[in-house]
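Presented below, as structure tokens, is a lone chain in the form predicted alone.
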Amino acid sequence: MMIRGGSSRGAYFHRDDLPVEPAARDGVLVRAMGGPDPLQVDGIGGGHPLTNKVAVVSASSDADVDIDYLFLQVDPASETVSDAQNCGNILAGVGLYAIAEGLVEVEDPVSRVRVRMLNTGAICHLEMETPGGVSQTLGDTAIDGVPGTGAPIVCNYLDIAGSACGALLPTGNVVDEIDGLRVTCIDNGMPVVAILAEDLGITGRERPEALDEDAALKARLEAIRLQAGPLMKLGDVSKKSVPKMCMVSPAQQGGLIMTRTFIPHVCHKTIGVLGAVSAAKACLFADSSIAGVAIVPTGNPRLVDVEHAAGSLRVQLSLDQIGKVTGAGIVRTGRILFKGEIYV
């Protein structure tokens, strides 16, 4: 199936329909999505990282989990496939796929689909409207970066700190200095390097297209990213899609912060779900590299809006008595676009 999950679009495959051996599987996916031409006229990819995503889905043998989900990022230019990260937007479509394929039991009026993200082992519970036992698509929920409205899909992430790097602060520090700049390296579901936009000589309010054309900025960010990778226990990240580079400036619409994120070589039109969760958590450290521009609310749970070029993404952070994030909730929407066969 091709499904829009959140503000991304991906090809969803049942695990049994793909080769077991990873190299053979990746070869099939590269052919399916197309490349290396940027328009991907010989495949179903859309010429952007946000439309070159793949979900591999199967029923889980774990009694505490309904679905196992492997996220794969296809890079058509290099004709490679990476499993180095999760994707929270594509995750939002996993419940739609699982229900449509009969992989889970449906309840009335709300179904909960318990998903294990195989990339990191983290767990997310998807709550979906299923009145009369039927998956709902239409609704009044709007998310920035997607036209129109749809039925809400509530993504409740369980303890995801350090899911990719092994620790919330994988370098052991709240702040590190790389190339003379203060950065916070954090993994609260997605490895992110958070840095003040003004430290890079930009406002942080530029359009993503303008930042994509700034060769000097991109080179500087990549130099920082390559050094951050080993510090974050990710090793050589020259061919990996993590960590993400998140440039932060003061919020413009009353939110927590304003962001521009490279993922890692193209500027995101919005912001990734788990990237937003990690950036929001970084703001809770009073001495982090970006805390000085953040407007952090009080209370528990804390509702924060992470602003981006197309609007904002609302994050609900649940904290324990010592301030550790024990859960993060995100509201997304999704829609099955088509179901069929892909010829490779």
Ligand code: NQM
Second form
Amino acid sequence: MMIRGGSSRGAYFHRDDLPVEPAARDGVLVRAMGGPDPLQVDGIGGGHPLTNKVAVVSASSDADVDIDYLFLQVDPASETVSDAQNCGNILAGVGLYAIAEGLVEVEDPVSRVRVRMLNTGAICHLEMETPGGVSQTLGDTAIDGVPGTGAPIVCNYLDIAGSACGALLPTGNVVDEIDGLRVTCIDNGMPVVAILAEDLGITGRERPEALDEDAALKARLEAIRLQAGPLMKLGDVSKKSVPKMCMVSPAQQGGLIMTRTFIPHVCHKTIGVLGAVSAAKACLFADSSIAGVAIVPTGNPRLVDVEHAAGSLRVQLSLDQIGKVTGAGIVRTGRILFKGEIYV
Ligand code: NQM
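If the one shown is the form predicted alone, what is the structure of the form predicted in complex with the named molecule?
Now the complete complex, all chains and molecules, led by this one.
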């Protein structure tokens, strides 16, 4: 199936329909997306990282989980496929797929689909409207970066700190200095390097397209990223889609912060779900690289709006007594676009 999950679009496969051997599987996926051609005219990719995403889905044998989901990011330019990250947007479509394929029991009026993200082992509970046992697409929930409205898909992430790097602060520090810049390397569901936009000589409010054309900025970010990777226990990240590079400036619409994020070589049109959770968490450390520009609300759970180029993404952070994030909630929408056979 091709499904829009949140503000991304992906090809969703049943695990049994793909080759088992990763190299053979990845070859199929690169071909399916349309290979290295920037337009991907010979495939279904769409020419942007946000439309080169794949979900591999199967029923789980674990009693605490309904569905196992492996996320794969296809990088058409290098014809590589990375399993080094989760994707919270594509995750929002996993429940739609599982219900449509009969992989889970549906309840009336709301169904809960418990998903294990195989990339990191983290768990997310999806709550979906299923009145009369039928999955609902139409609704009045709007998410920035997607036209129109749809039925809400509530994504409750359980304990996602250190999901890919093994620790929330994988370098062991709240702040590191790389190439003379203060950076906070954090993994609260997505490995992110957070940097003040002004330290990079930009306002942080530029259009993503303008930043994509700034070759000097991109070279600087990539140099920092390649050094941050090993420090974050991710090893050589030259062929990985993490860490993401998040440039932060003061919020413009009353939110927590304003962001522009390279994922990692193209600027996101909005911000990734888990990338937003990680950036939000970095603001809660008073001495982090970006805390100085953040307006942090109080309360528990804590509702924060992470602003981006097309609006904002609301994150609900639940904290324990010592301030550790124990859960994060996000609202997305999604829609099955088509179902069929793909020729590679
Ligand atoms: O951070 C883009 C997206 C994502 C990932 C990326 C995501 C997340 O918006 O959870 O959803 O950072 O590569 O689809």
